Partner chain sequence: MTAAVEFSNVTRHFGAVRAVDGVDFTIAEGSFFAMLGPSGSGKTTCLRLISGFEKPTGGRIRIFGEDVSEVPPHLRNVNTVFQDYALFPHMNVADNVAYGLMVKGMARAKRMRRAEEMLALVKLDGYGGRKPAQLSGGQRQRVALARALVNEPRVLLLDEPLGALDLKLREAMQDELKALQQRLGITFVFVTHDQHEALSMADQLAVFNEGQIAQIGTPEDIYARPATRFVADFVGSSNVLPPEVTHALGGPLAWASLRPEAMHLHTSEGARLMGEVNSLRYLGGATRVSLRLMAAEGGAEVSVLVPAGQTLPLVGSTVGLGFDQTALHVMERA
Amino acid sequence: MSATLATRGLGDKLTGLFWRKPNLLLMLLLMPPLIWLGLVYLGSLAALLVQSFYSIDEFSGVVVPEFTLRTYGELFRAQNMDIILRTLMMSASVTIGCAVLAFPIAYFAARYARGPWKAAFYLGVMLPLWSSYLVKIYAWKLILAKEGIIGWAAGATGTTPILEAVLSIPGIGGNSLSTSFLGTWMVFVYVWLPYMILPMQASLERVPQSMLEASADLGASRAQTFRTVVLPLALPGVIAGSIFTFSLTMGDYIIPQIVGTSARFIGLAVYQLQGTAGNIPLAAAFAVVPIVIMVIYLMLAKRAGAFDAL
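Chain above, on its own, the form predicted in complex with its partner chain: structure?
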């Protein structure tokens, strides 16, 4: 008997230990990511929060490490509110644009595409993600420029008046697509579209065919089925996609730098305030805004029943 026991090596003993105490193994496996998540990830988030409660000394320009809400008060100054509202409007309209464009694509892919069509769909959606983000944006700048592809195409097809009419819409228009909010919106929609299509397609794929048949069977037209069955059941996917498009738009500081009117968005303001102005507290306060907005957004989504079908 003891001879048998003596042959057990260290590996066997460890296996035995883990078998007897499975929580130990789980803890060992989870420790590194938890440390990462807890210290590095949440830690830096906490540091950010703390910074936002400091303020900058008006006279010397140095950060005063004392608790104050003054920096948050700064956010309510007119030009800062402009930035927040501008970013919100852009994020919301980009999300709506992405949702409207993505739905038919995702619906086709989820319900009709099979075999090679499915592969072509995935390739088509993912392909833009393989090239550099910056290259895509610079390419769009050229497409949207006054003397760019769209301007040329409008000239060639005699639709220049239509383009000009669109560009003369106050608020979203501008000198050319590449220097207008409309252009910024188009590039945002292009860049984030895959992040809307993929979760949408996944959620649509999970809606059983029999659900649609049941709806039609009970007398619902296609439009009614879409509104009362498909949309509510696909809503978690739409919400997941919108969380991507909404938060990515809110945080982006590259696109509005290259395409648009130079008016600041939150990301750009954070970048400039922490980098060149040395106003880390205000940058931190700005950085907290998207977090707060996302929390409110998720709460509204939950109340609207977006997660009921999960």
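Throughout, rigid core stands for the largest set of C-alpha atoms superposing within 1.5 Å between the two forms. Just so you know, these numbers come straight off a predicted model, no measurement behind them. Numbering follows the first chain given and starts at 1. What changes on going to the form predicted on its own:
- The two forms, fitted on the rigid core, differ between these two forms by less than 2 Å at the CA of A46.
- For L69, the Cα coordinates differ by under 2 angstroms between these two forms after the core has been superposed.
Would you mind giving the form predicted on its own, to go alongside the form predicted in complex with its partner chain above?
One chain, no partners, no other molecules: that is all that follows.
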């Protein structure tokens, strides 16, 4: 008797086809995200770039779809340059603050945390990311208010004069922490800190224990080992984390709108120009600024090996 094979269905035929041509399956799996990236993301960036070369009629407020560099020239006006420089200063200071705070946490997790402590570390770092972004910002606004917990703690400990002295410093102070440059910086650091801790911790875990032992055998002190061995090897993780903190701060418009002074940042300027002002070309030109800065920053970070720590 001869065996009778069942008729192969469409699923069996596709399975056989994909088994013989695995690259076809890979292409089909990658096609939807690539189409999304190409049409939605890159297409939006291309439209943004095109809009930045248009101008707006000062009398009618209508966008003039003619190629011109006049809109980019407006970026060099004093008030617009102040926005760009203020944003860069905030982004740099937030990145430095995150690096300083994240390093001891990441170092402890990489060198000493084991087992349940390692799980508790990841849970503690990731837990703030699970809560609502707006809820966290409004909570910080209440914390930093004059009647908030920081003001109460300063009054209870007799450090109110110190707090008032800090708030009186020109450029970073204000009536309260919730209406100051310093308060905006504190909220930025809190929100983006996990994005600095995790790449830094991954980079520190790659530091071989044998190098630390060799440094000690050669007579180096703990401080010398940290300065000459640990810190250089951890630098790619610091740069990798700075990619997140720097870029996210540059583009954020919600935190400066809720916490801090009325001074504008690039993200807030783009939001207001394309919304209430209706100046889409200038908003697009402002949006191109962080893109150019981050392209240059990413090129430098790649040369420093930062992507190895991601």
